[in-house]
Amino acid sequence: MTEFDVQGIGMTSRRTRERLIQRLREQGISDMRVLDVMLDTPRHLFLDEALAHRAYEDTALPIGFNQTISQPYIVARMTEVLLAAGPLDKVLEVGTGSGYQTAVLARLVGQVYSVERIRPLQEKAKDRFKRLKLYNIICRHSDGTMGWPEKMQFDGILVTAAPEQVPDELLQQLAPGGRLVIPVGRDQQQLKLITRLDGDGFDTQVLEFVRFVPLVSGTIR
């Protein structure tokens, strides 16, 4: 995993940390790894500074264009699934948005490839990665209901915001015995855990019901 070298992760005590860490596992986050990553994850640096305050509330935020630093259990729960079943070489995150998922991902998996349809977010995004030194993430300005199909087989899956229906081209890029975890529907939304089988079969899980920007298509620059 990449040390991070960030001075500005000064500005709120580790006590405050540590007691966002107790409240996951208190959800139910058991896997160290995990915690570990976001124990270290400077979110206040994924924010602008107006809400950096409130960087290690258990909550989600805005970051402009109508869209949403995730909730930092959403966020570890989501990593947890996906890293269920063993390491992760080659994972592709859809909705990079802030880079704060991102940022935890990469710290966990080989490679992360992630994609954004908002220009502006993903600049400020790939900013904060270099900040961060973290080398093994790759981006890419497009419509995320695609995926990268390019890149395909994927690992792993990672959706940061809700379809109405799961896409069938992010389906056909995971790689056998892959995991996609994404959230779905509309009004009322699950989130969902889908693992490609041998051949064209998938198996479908539902986690929990979760509140999440719609996925739409088209791009913004």
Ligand code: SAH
Given for the second form:
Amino acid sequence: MTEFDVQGIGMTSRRTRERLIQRLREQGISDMRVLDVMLDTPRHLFLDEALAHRAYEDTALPIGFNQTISQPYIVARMTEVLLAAGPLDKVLEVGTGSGYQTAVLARLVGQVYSVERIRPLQEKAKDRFKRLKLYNIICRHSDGTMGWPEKMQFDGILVTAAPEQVPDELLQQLAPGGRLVIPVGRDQQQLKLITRLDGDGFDTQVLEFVRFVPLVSGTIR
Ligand code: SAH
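Show the other one: the form predicted in complex with the named molecule, since we just had the form predicted on its own.
In what comes next, the whole complex appears, and the chain from above leads the way.
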């Protein structure tokens, strides 16, 4: 992937990314496809210039509108879990935010449908996808609590903001065998993997405790 220079950061970012990837491996991320894509994805381009120098710290950072770009460990973990059962063709992401998680996903699955409720965040993310030549991302400005019914069903759904309960719409938009990775809860949030069984019903696994911004209904222009 082409490097872009933001205040000289592009020059050194691959080396700092290598350190970040090493750290993710030490924390138990083992899917080499995910680690390779993260090694190649310039996270500093998903931040405002004033914060770009902190892009390769393993931490969430503000992106405006009281929202945050997810911590790299969490991006790696959610992506790894989503992909663990085999390749995915069609994935829905709820909460585009900076677009970093979207960009990582786009290089690992066939097509990403990403919804965001805050228009200015979505516009910035779209510019970044263009700049990085990621053409398999379709964005929509909408309330992701409802999923994206016109495009269902999805092999995978990844939610990057936490509802108090799993929205039924998201469950219904999963293809049989499809996987939903979602943080759930208010103060104490759990990251869950919900699989739609081939027959009837769903299987739920709790992965770990996490902290995400809340999933909020409605949209902001
Ligand atoms: N993966 C993003 C995370 C951004 S934070 C990143 O790493 O940059 C979560 C995002 O979810 C925010 O941008 C927030 O506006 C968005 N969000 C919250 N509730 C939403 C909803 N109901 N529908 C769509 N997006 C939502």
